[in-house]
Every structure is written in structure tokens, then in C-alpha cells.
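There is one chain below, alone, in C-alpha cells, taken in the form predicted alone.
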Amino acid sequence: MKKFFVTTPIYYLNGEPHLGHYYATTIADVLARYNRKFGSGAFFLTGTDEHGQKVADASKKDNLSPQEYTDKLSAIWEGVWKDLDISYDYFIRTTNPTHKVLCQVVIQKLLETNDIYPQEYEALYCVGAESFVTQSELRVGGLCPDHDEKPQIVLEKNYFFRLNKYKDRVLQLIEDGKINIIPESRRNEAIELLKNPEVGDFSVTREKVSWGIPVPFDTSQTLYVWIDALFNYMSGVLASQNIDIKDLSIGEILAKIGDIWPPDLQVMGKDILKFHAVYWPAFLLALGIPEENLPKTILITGFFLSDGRKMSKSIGNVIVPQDIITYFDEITDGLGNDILRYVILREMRIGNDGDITKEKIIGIYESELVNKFGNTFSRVIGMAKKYDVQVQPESSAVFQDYHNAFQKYDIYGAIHSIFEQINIIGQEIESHKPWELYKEGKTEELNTLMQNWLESLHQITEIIEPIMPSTANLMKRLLAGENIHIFPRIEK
């Protein structure tokens, strides 16, 4: 049976992970864990994007070769994800030999099918985004739409991809829902891009960027990072299985990875929508990949603000994930990562921007995790012990709203469905007053209530595991009779 295949973007090596990277990676991690637990299994791919002018420039500043620089930075990224218990199945690097070979197979195939052609041209290029931009996309002052810098004027002879040949077909796939884009606003944005005549054939090689994958049929060229990077989603699967693709056709390559390919869900930020919703399916169609083997769903996340402003080191409002995690690790039994996961996932629906501060995280911890989750578990288990209620929970409760939300990739909705179950237990405790039932000797009614509440808590423990795995383990220990407290109050 095909595994659920989920990807993050591969992260560019011009710094260390920040909250936006953590958010996208956590979303993918939760969905991978959910499908391992309740579905047919999962294959979760993440990694680092290591070519291009920006990396070459950064390596010079560190007095390292580009390969030494990427080895150093990639190890940091991989180490951070391991420390944060991100359950990826493979970490792909675009300097990986399998990735390089696949990219060269791809560009050679595009040449043979006449889907690329040489052309001299002059264009605007933003080094920060490693992206060509049009005049109409520039912000006030001639700045790149995603970076506070003016693009360079580039005059080169490169190979162009015939995007115009595939735009209508990609547009139809999106409009028909065969390529699903979440949220609706980003789907509409992709449709507008595909209808925009300025979004057309574009360069897929570079003449003046030496740090890149060589083009096999033209030694003066290297691959543009946005064809190089996109094919990590295929090379990562190949590399994970040590598949030798030498002399294989595209069809034979797909057959080798059919238990995983195509991607079911690709998680990314809104700044790279064009590359994934427009370029990526067009490349795959040009390679002759059938429509049913194209990526299924693209999930576009929003950006985090802090106190209503974009996070900036100069302003001093940057939220560093490790700082928040360390703070809560000292308060709880090592649940800092789970707490941050919970807060960022329940704070905004996927696709919306969100505002986050340390104070807000602390407030949600106290109002929801301490006062609701922790208190409900403690009350129910404490009463079962106090009243010597002999029940054997069977975890037979099924919270269908939770599963329905996950089928729509709505983690926000899934979390709120769990919180609603916690609220229901709390309300029933107050309305039925089990302490009075005990005094009145209404043992049968008390046992029935306790049975229902404990079954719900067992089920909550199961379904919260993809979202808060360490917390779920503590909840299991608490339900098994250990005298532990999950979410202690913060001492003022």
C-alpha cells in the first residue's frame, strides 16, 4: 500500500532555522505521525537547498569552500530537527550524488523533447530570493517583492524552459482540483499567475553561477536553483532507497518509487508558491509524467508576526524556537517542544498569518494546557483513585471531528476538536457532581460516568500523540497510575 508522502520545502543555507521553518516542518511532522498511527504509513522528506550565488557568497565570507560551508550548515539544520524530535524519514541535500544525477537526467530529457532552448536575454534577478522578477512585481523603490534589495540586471545566454507550452494544462489541473492548493486564496493566486502573460518561459540554467549542478551538454552552464531544488522531492525518495538511476528512463524511475511517489502533501510558505504551483507541475508534465502521478496537494502556510510586526533581529522581536523550548523545559518534564508545537498550531489556521509573542505563548500554556488539559486529567484520575472506582477503560470513544479535520489537513480544527472534548468532560464533572454521587452511594451512576471520562481521556491521549508526542507519553503514564503532574503552573 502506498505510504502518505509529505514534504517540507528544502531550506536554503543562508542561516539557521527560525520560527517559520519550525512551523512548516512541524506541520509536516504532525501529518506524518498521524498517517503512521491512523493511516497506511508515511514517508516524510525534508532537507537543505545548497546551490546558488547566495550560498557561494556566504561561503566566501566564512573563508570556506562552498562544499565546506554547506557541510557545516546542513549538519546544523539536521541536528536541530533531530533535537526537536522531527520524525523525518530522509534528509536530502542538493549536493547529494543521487540528486545531482537525477537533475542531469532531467535537463537532458528536457533538451531531447525540445522543452528547453538557448536564448540570450536581459532580466532582473534577486540574489536574496534566487529568483527572476518582472518589473510589475517590484515594490516601491524598485525593491524585490520578498526582499529589501534591488534586483540585479543580468545579461546572459541560458537555456529557457517552455513554460508557455504547459501553462494551460497546469491551470486546468488546478481548476479541476486535480492539483489541490490550500487555502483557497493561494489557489486563486496560482490561477492568476498562470493567466498572467508575464509569467512565461524562463531560464533554467545560469552562465555566471559556478556553484551549481553542471549542465551535461553545455559546460558553460549550471542548473538554476529552482529546477535543481524542486527535484529533491524525487531524488530524496531515490536516495533513501539507494536506487541507482543510471540508464533508467523517467518511467522506470517512477516505477522504482511507486510505493511512495507522488507527494500527497507539500508544505511550504507563500513566498515560494509560484515555483511549486506553476513551475513544478509543468516540469513533471514535460518529462511525460502522467497527471495521476503529479503532486496531489500544496499547503501554503502564512507568516508569523510578533506584536503586529514582521520579526526582525534589529527590532528585537524574533521568536527563537529553542529559547521558548528551553524556558518550558525548565518548568515541565521536558515538554517545551510539545508546548511550542501546540501553541503555533492552535494559534492560526493554516494559510493565515499569525501574531506570536512569548507572553502569548505563556498565556495559552496557563489558560489551556494547565487549567484545562492538565486540570481535567488530574481531576478525573484523582477522583477515580479517591472513590476507589474500579473501571477498565477500553478507549472505545471515536472523535470523528478530529479525523475529519485531519483528512482536510486542518490541524487547527483537529486541536480544537480535542479541546472541545476536554471542555465536555469539565462541564459534565460540574453538572453531575461526582463527589455528591459518592456521598449518596450512587455507585453505579458514578462508575458509568468515570468509565466514560476515563475512556475519553485514553482516546485523547491517543489522538493528541501526533501533535504532542512527549505529552502523550506522560498522559499514558498518568493514566497507568503514576503520580505525575503534566503541566505545572508557572511560579510568579
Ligand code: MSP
The other form holds:
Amino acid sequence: MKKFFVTTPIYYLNGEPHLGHYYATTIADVLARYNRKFGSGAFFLTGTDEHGQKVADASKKDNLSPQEYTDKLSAIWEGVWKDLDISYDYFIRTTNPTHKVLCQVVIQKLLETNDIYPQEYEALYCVGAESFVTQSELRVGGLCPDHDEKPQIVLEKNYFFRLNKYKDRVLQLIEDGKINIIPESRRNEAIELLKNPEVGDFSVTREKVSWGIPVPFDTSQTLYVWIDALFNYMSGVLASQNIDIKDLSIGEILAKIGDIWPPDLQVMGKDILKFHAVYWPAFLLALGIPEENLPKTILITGFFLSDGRKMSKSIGNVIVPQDIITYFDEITDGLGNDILRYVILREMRIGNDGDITKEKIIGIYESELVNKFGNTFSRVIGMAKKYDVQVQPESSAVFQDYHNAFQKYDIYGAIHSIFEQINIIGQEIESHKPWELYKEGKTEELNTLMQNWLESLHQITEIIEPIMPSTANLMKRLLAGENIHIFPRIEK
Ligand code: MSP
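With the form predicted alone done, generate the form predicted together with the ligand in the same format.
What follows is the whole complex; the chain from before opens it.
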């Protein structure tokens, strides 16, 4: 049976992960965990984007060769994701030999099918975005819209990809929902891009960037970092299975990864929509990949802002997840990571930007996790002990709202459905006043109520696991009678 294949963007190695990177990676992690627990299994791919001018420049600042630099930095990134319990199945680096071979097979094939052609040209290039920009996209002062940098003027011979040949087909696929883009506003943006005559053939090789994958048929060229990067989604699967692709056709390559390919869900930020919704499917179509084997859903997130601007290493306004996690780890029994997961997933409805501060995170922790979640949990368990109620943990109830939300990749909706259940328990405790039933000796009524609430808590423990795995473990221990505390108050 095909596994649920979920990807994050591969990250540039010019710093350490910050909250913006943590966000997309956490969304992918939740969906991988959900599908492992309730679906047909998952294959979760993440990794690092290691070629291009930006990484080469960063390595110089560190006095290392690009290879030494990427070895060092990718180990840091992988280490951070491991520390943060990100359950990826494979970590793809674009310096991986399988990846390089695949990219060379791809560019060779595009040449053979006449989908690329050489051309001299002059354009503006922003190294921060690793992207060509037009005059009209620039901010005041001639700066790139997302980076505080002036683009360079580039004059060189490149190979151009015939995007114009594929735009109508990609448009049709998006309009028919065969490529699904969430949220709706980003789907519309992709449609506009595909209808925009300015979005046309584009360069897929570079002449003056030596830190890149060599173009096999023209030694003056390396691959443009974006075509290189996008194919990580295929090479990552191949490398994870140790598949040797030398001398294989694209069809034969796909046949080897049929239990994983195509991606079911690709998560990313709004700045890289064009690459994934326009370029990526067009490349795959040019390779002759059938429509049913194209990526299924693209989920576009908003940005984490800091002082109203995109949180970004280039701008220097980043918050790293570890700072917040350490703070909460000290207050709770190692639940810092879960608390941060909860807050960002519940605070940023998919698609919207969000300004997150430590104060805001503390506020949400206190009002929701301490006062509602922890409090309800502790009350029910405390009463069960006091009134000596035992419960059979098995229950057949399904949380349909929760699963429906996951089918739409709506993690916020899934969290909401869990909290509705918590609220119901809280309201029932207030209206039934179990302490009075106990005093009055109404044991049967008390037992039935307690039994229901405990069963609900058992179910919540199960369904919260993809979202907050450590919390689920702690809840299991609590329900088994261990004397531990969940989500304590912050001492002032
Ligand atoms: N290397 C490319 C992606 C190639 S994927 C085939 C790249 N890397 S990146 O490191 O610059 O960004 C990776 C992802 O992090 C993007 O989806 C980007 O939107 C996301 N974020 C970076 N900063 C962000 C915020 N401040 N907020 C939310 N996500 C943002 O682009």
C-alpha cells in the first residue's frame, strides 16, 4: 500500500533553524505521525539545499570550502531536528551522489526532448532569494522584496526551460483540483501566475556559479539551484532506498519508488509558491511523468513576523525554537517542544502571517494548556482517585471532527475538536457536581460520569499524540496512576 509521502522544503544552509523553518517542519511532522498512527504509514522527507551562490558566499565567511561548510551546517540542521523529535524518515542533502546523478539525468533528458535551449541574457538576480527578480518587484531603494539586498546584474549564457509549453497544462491541473493548493488564496495566486504572460521560459543553468551540479553536456554551466533543489523530492526517496539509478529511464526510476511516489503533501512558505506550483509540475510533465503521478497537494503557510517583517537570518530578527523550549522544559516535565508545537499550530491558521513573541506564547500556555487542558485532566484524575473509580481504557468512540479536519490538512481544526471535548468535560463537571453526588452517596451516577470522562481522556491521549507526542506519553502515565503533574502554573 502506498505510504503517505510528506515533504518540507529543503533549507538553505546559511544559519540555524528558526521558528519559520520549525513551523513547516512541524506541520509535516504532525501529518506524518497522524498517517503512521491512523493511516497507511508515512514517508517524511526533509533536508538541506546546499548548492548555489548564497551557500558559497556563506562558506567563504566561515573560511571553509563549500563542501566542508555544508558538511558542518547540514549536521547542525539534522541535529536540531533530531533534538526536536522531528520524525523524518530520510534527510536529503543536495550534495548526495544519488541526487547529483538524478539531476544530471533530468537535465540531459530535458535537452533530448528539446525542453531547454541556450540563450544569452541580462537580468537582476537576488542571491538572498536565489532568484531572478524584475524591476517591478523591487522595494523602495531597489531592494529585493524579502531581503535587504540589492540584486546583482547578471549577464551570461544560460539554458532556458520552455515553461510556456507547459503552462496551460499546469493551469488545467490546478483548476481541475488534480493539483490541490491550500489555502484558496494561494491557489488563486498560482492561477494568476500561470495566466501572467511575464511568467515564461526561465533559466535553469548558471554560467558563473561554480558551486553547483555540473551540466553534463556543457562544462561552462552548473544547474540553477532551484531545479537542483526541487528534484530532492525524488532523489530523497531514491537515496533512502539505496536505489542505483545509473542508466535507468525516468519511467524505470518511478517504477522503483511506486510505494512512496508521488508526494501527497508538500508543505512550504508563501515565498516559494511559484517554484512548487508552476515550475515543479512543469518539469515533471516535461519528463513525461503521467498526470496521476504528479504531487497531489501543496500547503502554503504564512510567515512568522518579527517587528512586522519576515523572520529571516538575512534580516537578523530570528527567534530560535530552543530558547522557548528550554524555558518551558524547566517549568514542565520536558514538555517544552510540545508546548511550542501547540502554540504555533493553534496560533497561525494555515495561510496567515503571525507575529509570535515569548509573552504571547506564555499567555496561550496559561489560558489554554494550564487552565483548560491541564486543569480538566488533573480534576478528573484527582476525583477518580478520591472516589476510587476504575475504568476500562478501551473505547470505540471515534472523533469524526478530528479525522475530518486531518483529511483537509486542517491541524487547527483538529486541535479545536480536541478542545471541544475538554470543554464538554469541564462543563459537565460544573453542572453535575460530582463532589455532591459523592456526599449524597449517589455512587452509580457518579461512577457512570467518571467512567465517561476517563474514557474521553483516554481517547484524547490517543488523538493528541501526532500533535503533542510527549504530552501523550505523560498523559498515559498519569492515567496509569503515576503521581506526576501536567502543565503546571508558572510561578510568578
Ligand atoms: N532552499 C529553498 C527551498 C527549496 S525547496 C525545493 C528555500 N530555503 S529557505 O531556507 O530560504 O526557506 C525554506 C522554507 O522556510 C520556505 O518555505 C520559507 O517560506 C520558510 N521560511 C523561512 N522563513 C520563514 C518565516 N519567517 N516564516 C515562515 N516560514 C518561512 O527557500
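Worth saying up front: this structure is predicted, and the values here are computed from it rather than measured. The term rigid core refers to the maximal set of C-alpha atoms that superpose within 1.5 Å between the two forms. Positions refer to the first chain, counted from 1.
A movement of the C-alpha atom of R139 reaching 2 angstroms or beyond is seen between the two forms when the two forms are aligned on their rigid core.
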